[in-house]
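Presented below, as structure tokens, is a lone chain in the form predicted on its own.
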Amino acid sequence: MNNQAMLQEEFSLSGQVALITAGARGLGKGIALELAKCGAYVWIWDNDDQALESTRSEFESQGLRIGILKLDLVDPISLQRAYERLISESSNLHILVNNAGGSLHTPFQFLKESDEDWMRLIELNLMTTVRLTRLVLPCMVSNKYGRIVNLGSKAGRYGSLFAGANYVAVKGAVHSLTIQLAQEFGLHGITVNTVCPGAIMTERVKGLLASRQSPEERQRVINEIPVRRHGEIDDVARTVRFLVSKSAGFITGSLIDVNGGQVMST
């Protein structure tokens, strides 16, 4: 076996089933595409019909295996039914990527954030992760194998220049959950890690930055990032690919910074 074949084998996900939440656009779609290219049968859950169908067409045109399902990710009953359908159709689940989240453009200033602003972010970012992880873990325990990757944030580790305290707090909670689950389920062959991106140039983040920072402020931030750029979707997708691969079998409970070294200078 030559070096290229060995590398492909190391990252092969052939025969594995992966679930990515909020996977029809942005980061989720990029992650789903990366895992599908490695051979996984990828399920994408999202609440956007049009984006789901567009993503399915794109995957199928490349010969990639995909299942899609529209649902409200913050509704526990919908999650339960969606998971039952996934298991019914795919018989197994090996990889979970808890990507659903975001600041929902709630106010940046702490004193302007209402209880509703806090609860919306807790439900989407934290409780969706908790509920879905609770659903999939029995299957992974039975398999004696599983890979769970949560999407955290630089904000949850170091604060944020444009997302508010509610977002910072719930991402911090996801980080802590990751560490605890890694300790509890490692003996079952399950790894749990979190990727903590800085600003990744999805359409949503571009819009948020444009609304909350001037061009001069955005340039100043870029000048403070050692690699002198914001992140791209592929930067995160390839990190997730590594964490679910054979190469990362001894990595668990880790918070992986993907921010171009920004935390060293801000």
Ligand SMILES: NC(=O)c1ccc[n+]([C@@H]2O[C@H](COP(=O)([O-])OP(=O)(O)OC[C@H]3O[C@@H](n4cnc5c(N)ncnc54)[C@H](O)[C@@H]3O)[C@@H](O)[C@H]2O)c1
The other form holds:
Amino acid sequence: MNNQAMLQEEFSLSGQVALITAGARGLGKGIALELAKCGAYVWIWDNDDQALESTRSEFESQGLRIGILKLDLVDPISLQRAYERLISESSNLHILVNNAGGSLHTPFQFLKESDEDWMRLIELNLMTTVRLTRLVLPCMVSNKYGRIVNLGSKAGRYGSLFAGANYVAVKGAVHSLTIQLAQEFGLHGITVNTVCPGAIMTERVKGLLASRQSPEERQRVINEIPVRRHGEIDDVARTVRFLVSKSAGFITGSLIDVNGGQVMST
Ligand SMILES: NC(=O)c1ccc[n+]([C@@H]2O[C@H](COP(=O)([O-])OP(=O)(O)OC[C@H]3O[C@@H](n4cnc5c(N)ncnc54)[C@H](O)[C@@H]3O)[C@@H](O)[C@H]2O)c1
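Please show me the structure of the same protein in the form predicted in complex with the ligand, now that we have looked at it in the form predicted on its own.
Everything in the complex follows now, all chains and molecules, and the chain you saw is the first one.
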């Protein structure tokens, strides 16, 4: 085998099944595309019918087969049924990307956030990850192999100027959960890591920044980012591709900053 073929083999996900939550749009969709291009059979779960269908057409036009399922990820019973369906159709699961989350554009001032705002974020960002990870782990344990990647956030590590305390705190909880799961399941060949993006230019984030920051503020922020740009979906998707590859087997319990150096830690 020549060097190029060996490299391709290292990053190949051929024969593997991957599940990406909230994957019909934004980062989830980009991650799904990246893993499908590496040969994985990808399942995308989302609650938006239209976005799911248009994502499926987009994948099929590139010769990539995917499974799509419409469900509300915060409903534990739907989650259980969806997982049963995935296993009955695909027989196995090797990769889980807990991408569902976000600030749901709740107020970013602590004193304006209601208990309901807090609970909605806890359910979507944390409990969906907890419940789904609990469902998939027995399969990964019996395979003696698994790759779990959670979507955390720069906000959850370092705070945020345009997302609120609820978002920051709940992503912090996802980060801590990552470390504990890595601790507990490493001996079963399962790695658990979290990617912590800065602002990534999905359609939603472009709109959010436009509504919450003036063009001058935007430019000032970009000037403070060492690489002088915001992130793109591919920046995150390629990081996830590495973390789920065989080559990343010694990396677990890590919080990987993908923020162009906007915030750094030792
Ligand atoms: N985009 C960024 O700049 C950024 C930065 C840091 C972290 N993140 C994290 O990355 C993840 C993805 O963010 P994004 O910006 O790509 O999101 P997005 O808003 O672009 O897409 C979210 C997707 O989730 C689906 N969804 C929402 N609620 C759902 C539910 N209850 N059940 C099923 N599907 C549901 C939506 O239909 C949509 O397809 C989130 O966890 C977010 O916190 C994003």
